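Okay, so here's just one chain, in structure tokens, the form predicted alone.
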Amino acid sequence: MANSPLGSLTRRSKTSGTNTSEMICALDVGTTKICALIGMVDDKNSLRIVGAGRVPSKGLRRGMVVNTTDATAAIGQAIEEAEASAGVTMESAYVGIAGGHISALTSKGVVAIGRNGRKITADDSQRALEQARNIALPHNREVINAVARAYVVDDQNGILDPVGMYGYRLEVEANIITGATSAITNLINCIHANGLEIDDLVLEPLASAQAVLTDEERQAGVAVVDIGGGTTDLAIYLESALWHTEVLEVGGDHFVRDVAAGLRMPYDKAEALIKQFGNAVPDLVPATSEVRVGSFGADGQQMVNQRLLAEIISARAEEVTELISREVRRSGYDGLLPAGIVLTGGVAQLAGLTELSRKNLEWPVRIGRPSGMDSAVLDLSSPEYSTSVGLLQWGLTQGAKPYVVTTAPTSLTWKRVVEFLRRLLPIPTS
């Protein structure tokens, strides 16, 4: 592991200076936008929006890094929006990571608390998930993420937090993210050039499920599908820990081209079209309902039926849905899932995708929302932040303690804190 790009990747936490506030922070690099999110963190652990940058994805295909100049500069331009809204400089986020590349694998970890006996504290449960990602790997291959499914305290099985309990012998059960190094080290090479550093790596689903499920759900047995501008990201819970997850190598990009080939017309007049007008229920869409779009040749307008582009859009959302019911049941619990099925991430918003989805799956089906986050800045309720705001609450809740934010930011590079200082000082270039 000396030479893992995640190796330098350690959950901190900084308690230095006056004047302080804590604050956690958020990267969302995904194939459609880039988006940085500044949180504030109040006493009693409620977290509150500051900052908010969002821009075009560039650089990126399916969730990876395919041009590292026009990605690193598309974060750099997210990571500075949100810094001049919040009037502060991110040190360091939790940043998403997905892409067809990512695969997972179950482990156990073992550790002894002590030949007497004692109280069982959060580094013993961090040791023995320490223990379950040590596992023999490919030499291209990283560890992502470690999450516990259920721990066991000598011979009670089915503990989902050991923390506090009397034992001698700790074990935990735990799901193994991982993924390509070459990905891995592109991403965090293109947000390392801009002066960030990583707090943490998230799998995007978990992030995603942090921000649209409810207790309720992930005890009784649930599945978040987070549909994304370059892939489909499935997560499977089931009483109350992950079971399963898996990354689909189709999302909102597919439909976009589809509408782009069928209808002979631009990417962009293409995406524009299917968010203004898009269905995915040919049936709800009136069969003489046109209008105009641009399209190439002379001309550059043509008009376009309504129900035609909803035929399209129907064909792709038809596989999208067969795709993630056969993943379902590749997992073998498709039967443990009363809850059955969220959907997130940004094609959700599509009109009649849940229709579609309520008929072609099994499962109960609703749309998953980011509720509960404050923010003056930008209205995160859509489903398409969920990633993001996922992000944070994964902070906040399962990473480190907030790293707290002085009035001397010396850590940073000084050729970013000019850059900051610039952007809120008349600041001379020579």
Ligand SMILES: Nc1ncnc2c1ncn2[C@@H]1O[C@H](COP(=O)(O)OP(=O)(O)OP(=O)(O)O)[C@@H](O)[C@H]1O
Contents of the next structure:
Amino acid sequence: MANSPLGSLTRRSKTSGTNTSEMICALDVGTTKICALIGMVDDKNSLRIVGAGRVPSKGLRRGMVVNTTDATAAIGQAIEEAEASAGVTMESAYVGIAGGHISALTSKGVVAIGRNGRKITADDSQRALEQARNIALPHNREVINAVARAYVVDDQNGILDPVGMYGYRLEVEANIITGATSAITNLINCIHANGLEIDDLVLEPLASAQAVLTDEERQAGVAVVDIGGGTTDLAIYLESALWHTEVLEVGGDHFVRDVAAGLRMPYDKAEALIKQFGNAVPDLVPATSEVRVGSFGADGQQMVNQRLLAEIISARAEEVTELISREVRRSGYDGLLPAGIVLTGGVAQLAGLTELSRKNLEWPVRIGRPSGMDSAVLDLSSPEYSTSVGLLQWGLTQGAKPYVVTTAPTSLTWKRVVEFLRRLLPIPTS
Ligand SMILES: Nc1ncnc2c1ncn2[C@@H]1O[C@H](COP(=O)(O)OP(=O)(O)OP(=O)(O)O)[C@@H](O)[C@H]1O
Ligand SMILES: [Mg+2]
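So that was the form predicted alone. Now I'd like the form predicted together with this ligand, please.
Zooming out: every chain and molecule, the one shown earlier first.
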């Protein structure tokens, strides 16, 4: 544990008295975009988003860092944009993590409350989770999140929140999310290189679920599926608790590559074409409709039949819905999802995807968008912001026990403060 990237994390409570103490920051390092949000927490513990930075992603593939220089620069740019719009300098952030290296298992933790019994405190439930988290793993894997599924107080089981109950013994059954140490370290290093600490690393579908699911859906049984640029992240909730997570290595990037290869056009033009004219169901598109788009070659233009475009997209969309269906059935909870599937992430905006999913998936389907978040900056109602908004909500709800990395942040923190001041004041550079 000593050499592990998360091994040096310790708990702290929220600091106060500084300018940034009422601010929390979310950093969604996605395959397509990097999004930083800064939220101001008021005295009623509600959040208002006051800063946002969104830049195209660089140095990432399938949700993982593959080029630290590029990823570091892009992360820095997103943070700076968010800081400039909020007018603050952040010291730490809640950071999303995904990728095919993620896996999950269940574990139990037990703590004694005392020979005479007493009221269970938040600290007791945290101790129980720590016990559950304390599992033997290969040296190249790390625990990212430990999420309680249910608690048992003495002989009473199925308790979601034991705090305030009287008991002698507290047991927790928890989902333990693990990831490859190398992938985690690469991500952490890119963030530290920007002088930023990490409040908590959060599995991305857990953040998305936080932003888009209703309490009723979680109680009834629901799967949230975030289809991003590089990965499709899934989380299943039953009786208000997390039961299953999976990261599938398929996403919008596959659609774009299919169209770019099929219609012989540059990647960015193919992506724009899908967004504007794409459809997952060819029958929903007029057979003769043509659109003029950019292409390779001398004149750089071509006419594309919209039905043909939809046919290329639908082949991939059929595959993605089949993978989702297979994964939900593989989880074993397929019969326990009356609230069905909530699709979110950028690809959830694809025209016709809801119709196709309703046909191919045997559960009710809806598109999930972040809601209930007051924003003074960006319009955050698009499904592509579910993870970012959910990270802020995670920070707000788990904020009493954020993690902070104890290793000293690089001197870049000061550099960033000076850079920020320089933007405001004309400080000479030499
Ligand atoms: N209207 C649209 N129709 C189809 N695809 C879309 C639309 N809008 C965005 N996309 C696709 O959504 C993807 C980006 O989604 P998102 O922003 O959720 O990804 P990300 O968070 O960067 O990636 P990941 O979470 O997989 O690492 C891109 O592949 C983009 O082409
Ligand atoms: Mg994402």
